[in-house]
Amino acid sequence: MKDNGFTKKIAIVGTGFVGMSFAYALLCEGICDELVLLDINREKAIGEAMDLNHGLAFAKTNMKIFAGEYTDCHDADMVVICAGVSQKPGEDRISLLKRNQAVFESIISPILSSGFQGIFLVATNPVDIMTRMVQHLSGFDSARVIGSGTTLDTARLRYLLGAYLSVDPKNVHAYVIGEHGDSEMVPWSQAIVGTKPIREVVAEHQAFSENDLQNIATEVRRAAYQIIEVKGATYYGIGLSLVRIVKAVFGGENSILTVSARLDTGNGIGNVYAGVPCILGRDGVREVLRLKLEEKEKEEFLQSCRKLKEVWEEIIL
């Protein structure tokens, strides 16, 4: 990573939906100075720098955005992969599976010969295996993979959270771990008003109740079929979450975002990429945190941890 006062350059790798959501919020957000747009239809990617140019003038960024390719990732701080198959309605992530395998590695070994050293952050779904995918193709360290994880469910979690309680989201923690998708799960042990836990708030409150509570969790697993379902895909909240994760990573934050990270040890499910809270800084992850889960939750967590491990051990195998 630069220090400050050196370029921040980012290589957006698919100009589609969600690369151009997310290089649109880079732009309107100022978060780096070079930004480089790399598709397998390079005419897309040369219209697309040129529309985001011509709205230069509007933004508080003089950021140098052109349509490029993989020799120039050899310089930048970020490569963020968003190309891949689109989700067809009604099929769930693990089925994208076999279409993108064979993207990623006709995508991954150019970025290696450019020389690139600095962080990967994946979107491609089903994200947790991509990222792993990308880890396994590059060799490089684990906390310099990075996927998109749960922080878009998070936000989804903490959203209806907020709509449901009358509180602003920003002041509800709550978490969505595991699996990006359909084993995905809500560790209530861990969901905080203000500085109370919510099942707390819900038992004094006669409106309220634990039902509705997982009725919500259940809402937030199934909205990314719901928005395919009524527009064809989803790109602006995925947009928004990496433009987030990048200020994280840039600004040395160390600040705590649901990605997937690779959980190394314990409970059989060492070397699995799955969503979980990471305290995230200039180099990538610092660390991943330790859950203090109740037994349910743990096994509901491991579960999905499982799951990904058995999809991984049929593309290795």
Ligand code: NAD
The other form holds:
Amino acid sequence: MKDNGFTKKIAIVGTGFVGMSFAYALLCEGICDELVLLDINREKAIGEAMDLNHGLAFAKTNMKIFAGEYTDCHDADMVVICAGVSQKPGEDRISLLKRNQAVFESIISPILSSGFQGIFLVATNPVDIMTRMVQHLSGFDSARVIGSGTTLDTARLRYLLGAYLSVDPKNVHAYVIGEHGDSEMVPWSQAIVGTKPIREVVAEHQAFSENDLQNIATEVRRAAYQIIEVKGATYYGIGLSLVRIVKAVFGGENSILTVSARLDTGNGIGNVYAGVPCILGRDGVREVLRLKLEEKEKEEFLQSCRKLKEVWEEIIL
Ligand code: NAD
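Could you give the coordinates for the form predicted together with this ligand, as opposed to the form predicted alone above?
What follows is the entire complex, opening with the chain shown before.
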């Protein structure tokens, strides 16, 4: 990442619900100095830039915001991809994926031509596959290609566990790992409340049960479906999750977040992108943490990774 001490520049590709919720949160928190908006629908990007600029007078910090071209990515620190096409009625998942593959080819090629050397962050679904696609198309070191992964799912889990246990979610150290989707899982053996394993906390209090924990994990898995059913899309939570990831990188925080990162064989399966706790610093993924999972959890996690591997092979072959 360039470190001239002056400007932090982000380019967002895809100015839909997700891209603009992220952009708005960036503006409110004053995370960067320059924000470039890109969309195949250029008019939309222009309108969004105008709208955000009109809030600058009330923002924490100044920021240069404009609808740009791919050449504007050349000195960006991060390019965040939120662009994608949605499922047509009756369309199967693989066909949707192939259309999104074409979208990504049309995006990554001009970004590379711009001379971009920063970090890619991907939100487009299925996020683990699309992140792997960006690494595949760009040839960037995998440390510099990150997906939002299960960051949002982990936040949802902590929120629900905090409410259930009446504990600040910040003191709940529990993770959702694997695919950001139906096969994601919660390794309860790794979940800690304050200083205690969550299973001990649950065993010690009559009001709590293991069954409730399973129900919470199911609620997390179903959250996106529930929101989409009632309001059509989810965007605020992911917008804030993306800001959290960017802050960890820009601040060189070495924070642990469950982003989608490339696993090595030490995690049980190689060359797959999946949500796992990673240490995030100025150069992206500093380390993918290896978890000591129980046998049953390990099998569930590997099953999720195998699913991602199979989908990848279906679209790439
Ligand atoms: P949206 O339809 O509102 O926005 C998509 C944008 O992409 C549109 O503005 C469209 O014009 C643009 N676009 C399409 N093709 C393009 C191209 N070739 N080049 C540039 N721009 C292009 O959709 P949304 O609600 O913002 O969702 C965006 C993506 O984020 C979806 O894939 C969605 O599933 C995903 N999402 C991910 C998470 C997560 O946790 N990772 C959460 C919510 C949504």
